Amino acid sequence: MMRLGLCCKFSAAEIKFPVTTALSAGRLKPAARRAKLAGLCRANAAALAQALNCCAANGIGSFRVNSQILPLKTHPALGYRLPDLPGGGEIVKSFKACGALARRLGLRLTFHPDQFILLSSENPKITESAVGELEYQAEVAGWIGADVINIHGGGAYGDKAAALARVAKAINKLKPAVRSRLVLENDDRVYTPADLLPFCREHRVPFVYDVHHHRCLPDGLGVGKATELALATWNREPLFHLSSPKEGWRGPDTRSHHDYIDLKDFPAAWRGLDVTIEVEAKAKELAIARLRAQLAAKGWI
């Protein structure tokens, strides 16, 4: 079966997540910022239940879950346990809740931090920055039952070979929640699939093979081949990306998102796969039903 999966957010349907900036929660006295944290908590609780529902109604078989789910939750200084803030007993039980419901509709869902999460970086403090925010991530990701955590390569600091090492370094020393669901993506600017699945195989990482980043950063590998070295890295359902160019792919920028996919940039090599699909397309779930629609009409889903 293959799954066509939404990422974060909801274009039509009236689904939001709160959010917070830190200097707005930063003026507050701390009872009060734990309540206004809690409430925010709650209420991303409650939309994600919404967003599995809809997701359900309208035949996506996937959802990637915003990072700031739980607001400022590692902040420096503003960070949180959620015992600590009014009703976290009942806030955890409601995330519970929704990997009970995720289940029941047969829901995948997924983490992609944010760029800033880097295991590369030649600097030990933005590398255990990093690895807080995957802990923290992976501590959701148990309650709802999200089993990818996805990351890509970070910064090649001028040699790409002494960086994916910090990377495996890093990897080593990540606790069983986090290792268990971490995986790598290439990316648009440094790392190709060539760089990352040598990588992947040696150390046991999934491989979320991006299809419009490897069209913007060619590496040798044709497409087909790409993603049957891809398949064989993971050891539960695989996990792709797709997206076109904005300005298709003779614009001046072909690594900005369209609003919609275009079906020509649907891998042959992927049609009839047992695979997730995220569609990165900044028409959400409108462009979903779109390529569904357009996959079904050729026979490909």
Second form
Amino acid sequence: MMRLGLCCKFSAAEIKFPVTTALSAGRLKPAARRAKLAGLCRANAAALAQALNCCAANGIGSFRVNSQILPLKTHPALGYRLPDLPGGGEIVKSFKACGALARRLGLRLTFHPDQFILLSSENPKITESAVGELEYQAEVAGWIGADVINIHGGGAYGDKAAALARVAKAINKLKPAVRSRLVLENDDRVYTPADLLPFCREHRVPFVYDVHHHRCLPDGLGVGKATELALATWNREPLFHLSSPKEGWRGPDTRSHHDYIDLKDFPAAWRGLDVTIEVEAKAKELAIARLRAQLAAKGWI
DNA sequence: AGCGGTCAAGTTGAT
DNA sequence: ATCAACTTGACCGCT
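Could I have the structure of this protein in the form predicted together with the DNA, to go alongside the form predicted alone above?
Full complex below, order starting with the chain above.
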């Protein structure tokens, strides 16, 4: 079975994951701030349950959870622990209920921490805050049963091998809750599949193959070969990313994402695979519905 | 209710 | 020097 995955949000369905800004929350007195944050966390748990039901009802097989599902959770000044928020225990229960719901609906859940989350930095403070963020996402992942926390290689700082050596060092220090979920994805600026595949094999980190990034930043590997090597890095259902360029492959910048997926961008090598394909398209669930219909018509799903 | 300025965080390459 | 890209425009204070 091939799953198509939705990333973080909906376009037509009225499901919102509310957040706040540090400035706004920071202006409040502590009690009011805790009340506000608790309300946001509660609303996000409720929205997640809605999202899971909506995915299941629309033939969407996986859902990527937004990094701000607990808003400002790891902010250096405003970060908090759920037990310190009013009703914190109930909020955790709501997330665990989302986990049970996802299991019942057969949905896979994933995380994709922001671009700021780097394990390659030369600055230990950056790595430290990245690890804090990974630990937060891993805790929520445990509640809801998410098996993936996906990040990029980060910067190269002029020496990719040295940067990847720092990633390896950081990975080896991660707590099991993070380490067991951590996966690495090729990006469209720095780290290609050819850069990451040997690293992923050596360190037993599953490799998320983003074919759009690969087409924007090629490395001599063909799509078929990269697919085959990526599949071999997984000890569970493999995860791929798919998108189409906003202004076509002849446009000024092929990196930005189109509203929908052009079927021509769906790799022949992916036909009929038992994998999760996260669809990175602006039209969200509408793009998935269209792609799914097109794949089904061809018998490729 | 609608509008516009603003938003925690790092790195890269195009302009 | 600024901007856009990276997963996603949404929030908030003002009128």
